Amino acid sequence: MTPDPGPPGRGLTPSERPTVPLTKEPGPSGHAGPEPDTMAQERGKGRRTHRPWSARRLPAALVAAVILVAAVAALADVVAVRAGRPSAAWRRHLTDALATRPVDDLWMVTGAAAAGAAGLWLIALALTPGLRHWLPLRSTADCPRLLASLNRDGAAGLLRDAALRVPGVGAARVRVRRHRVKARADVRFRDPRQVKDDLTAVLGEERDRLALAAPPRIVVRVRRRTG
């Protein structure tokens, strides 16, 4: 889903070219393809997708790397424990200092502020699918169970890129977010307000082009540029 860029020598680069990662919903069957009845019934009409949830990978590996320590540490000293060996001088010192400690100590406090902190993250994590970077694009009449995305920045240089083919832009700087695309020209000759008043009209098309899920707004700014 990559448009023509644009004149040679103002194209991408290698490392701006966007990538669209494709994943397929599994049907109600199991089966990767949609059912012939759902199909039917959403044919002739794309299917407003959503951002694609990240893997989680980094955050469940720490958790999980953390309960096994303390798991393997505490199972450890249980099992000396019944052997016949004294307990861990950690777990005594632990078990001494929950005992004694009042609930305004220092570290108390600060040890149940990490956790619950922790927590919050967590469950942020839990409730919320992350790859901020990645735009969803809709999905087709013919396949609504294929699900679609564009990075941010290729879709910064498709709309830049179609910035510099405005007449008397020098040149563009485009910064793409969820909900807005802010655009900023160098007008070299021209009226600046039919150059603002063009490149309004040509990134609404590219936008509109790249078929989002949910197009962002444009917002542009020009200044004469005359050095």
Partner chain sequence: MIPRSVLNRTLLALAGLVLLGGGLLILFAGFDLYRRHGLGPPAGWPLTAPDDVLLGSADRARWSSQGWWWPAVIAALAVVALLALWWLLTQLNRRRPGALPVGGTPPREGVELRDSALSDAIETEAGALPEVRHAAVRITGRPAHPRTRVGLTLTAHGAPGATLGALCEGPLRTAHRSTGLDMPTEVRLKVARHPPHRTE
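Take the two forms, find the largest set of C-alpha atoms that superpose within 1.5 Å, and that set is the rigid core. Positions refer to the first chain, counted from 1. Everything numeric in this text was worked out from a predicted model, so none of it was measured. Compared with the form predicted together with its partner chain:
- After superposing the rigid core, the C-alpha of V66 moves by 2 Å or more between the two forms.
- Once both forms are overlaid on the rigid core, the distance between the two CA positions of R101 between the two forms is 2 angstroms or more.
- After superposing the rigid core, the C-alpha of D77 moves by 2 Å or more between the two forms.
Target state, the form predicted together with its partner chain; input state, the form predicted alone:
Next up is only this chain, free of partner chains and other molecules.
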């Protein structure tokens, strides 16, 4: 299952490049062999070129904190009851509700739907790579163990500056998504069609300078605005 899934030939060449040149593996490769988690992850799960996988620290911390609070609260109350004190109000409310409301009660159905949705969300978090704001960069042949990414806002800023260098462009807005770059520009002078061609060329050049592993498509829209 690992090596063959690659119907879109788009991302494959760069992902295979680092494995091919074993140029810089001098003698001391003894302990460097069985190591890399990220590389293994890239090979195993990441059929999208060099996408780094998030560690999911924040969701994990939130879920752990919720479980911790619930468990400690329940524990404290159970122990208090065992020690002869009356149980807390929240626990009596909760057990009453759970013991009297049938499962087709509105509250129960709403709660169950919310729990199911949260469950789906957590499963999605567990299975997807995340880090959607980071665009993976092509790895350089010299540093095969380098995994680099550029954030989308940064890419958008560089592309916008490139767009503003085209003569005739008064203002430009660039939105970078993972597979498409949308640029909208106001044309102050010159023929809009010519400006659009120039913009496409300049943005394509700038995109190549970004060295993205999966270069996004560029869509340019121009609007004439004088005044």
